[in-house]
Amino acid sequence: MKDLAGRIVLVTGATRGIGKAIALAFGAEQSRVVITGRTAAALEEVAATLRSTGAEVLAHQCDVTQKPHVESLRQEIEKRFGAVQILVNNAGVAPAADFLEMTDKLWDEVMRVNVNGAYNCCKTFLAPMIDAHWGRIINIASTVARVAYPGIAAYATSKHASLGLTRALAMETARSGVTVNAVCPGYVNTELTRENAQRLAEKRGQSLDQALAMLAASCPQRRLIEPEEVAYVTLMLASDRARGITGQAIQVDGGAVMA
């Protein structure tokens, strides 16, 4: 995909798991890739992986659910590449627990990252993108934004969200030059996967390898999507070819969704 050689990307959440492969796809394709997280030292790992492949980074520590830090990242990025083109929405938090034990605080958590931060990037990112007659905004939701499942009522409300956010900005750019569209993956690969599953093994009182396999065999193609598959995804619809696209969630998940 040439057309993303020298775009200007930030990938929230870029330290592991799907952020990372997100960012690492950006940077094989020459863009200009901006990544943020929490811990300083993971971004650093992150950022020396894509410089060791030739790409130009930026990597600066950000707490998206603070407006203040976002407004402070958007005025680094300008300073140093120019306006953000492409914003990929990637940072959030998946902790499982029964809606009646779960704690207001843990509900107030996933809301404040996964929904305000969302909104925070979007509402900082959005209309330099209107006044350049480009740009593409990509929330990376979930399977559960399209359907739900027990035990993670706080994570599937969020999704549920973060779809609603992707639809409305949707229809309000759509003769601005500027997509916004969700990609809803199934259960990942990822760090993040297993964490959740050792906590569903210690609860069912199973080993990890069959909380794994049962997590796989949730899909007909009966295995976990891997992280590179959902940044191609990404990659596609951060293309002047998928200037069509919008409004639009794109499940990867093996077919565990079909609707």
Second form
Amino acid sequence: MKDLAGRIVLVTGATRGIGKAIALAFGAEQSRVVITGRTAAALEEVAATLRSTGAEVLAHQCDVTQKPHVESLRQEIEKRFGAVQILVNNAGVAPAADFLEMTDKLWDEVMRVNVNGAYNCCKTFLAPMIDAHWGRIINIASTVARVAYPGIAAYATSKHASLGLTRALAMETARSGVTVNAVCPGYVNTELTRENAQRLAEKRGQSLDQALAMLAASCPQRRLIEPEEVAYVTLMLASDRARGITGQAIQVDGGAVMA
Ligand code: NAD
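Return the structure block for the form predicted together with nicotinamide-adenine-dinucleotide (NAD); the form predicted alone was the one displayed.
Complete assembly follows, chain above in first position.
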């Protein structure tokens, strides 16, 4: 996708998992990649990997729930590269709990990161995209933006909200050269999935491998999705040639959800 070379892309929560895979994929396209996360050491490790491939990279510590962090991120990016052209809202948390046992603290944290975090970034980075008549916002949602399962009320609510924000912004930006889409992965082979599988294993008296196999079996392709597969769809949506795709939610789930 030659048109991604030189583009300024911001990936939130890029220290591991899907965010890291997306950052590396844009780096391979010679985009200018801004990676953010909360831990300096983890960020530096991903930045070093990106630099070793020849990519131009800016690593900046940023908790997306903190608006002043996002504002200082904007200033830093504009000083170094210019205005963000592609925003990938990837940072997210997915703690599980049955609704009646769930604490208010868990609910608040999921909303703060998954909903307010994406809101803070859209609010900060959208206006310059509209001014430039070109931009891409890609929200990493989930299949649970479309369906729900027991034990994840907060997460499912937050991902439905992510899709709502995607659609609302797509409508508001439709004539501005900006597209806004969501990528909806099923179970992806990341630390987050391993942590959730570990909790599931403890609850059911299973091994971690058995819990992971159960998650994989829920996918018609009988496997976990790899982070690079989510990155591929993100690149596609960021491309010039995807300018007609906006307000969409694209599943990368091996056929698990077909609604
Ligand atoms: P992960 O836990 O491996 O990575 C999440 C990243 O977000 C980490 O870098 C973490 O530090 C960062 N993060 C969390 N809170 C943050 C905050 N307040 N500010 C900045 N960064 C923060 O998770 P993952 O599996 O790579 O998931 C990435 C995204 O994909 C999430 O939004 C998740 O909901 C979504 N997703 C994951 C799966 C899956 O099966 N793993 C499935 C569907 C959707």
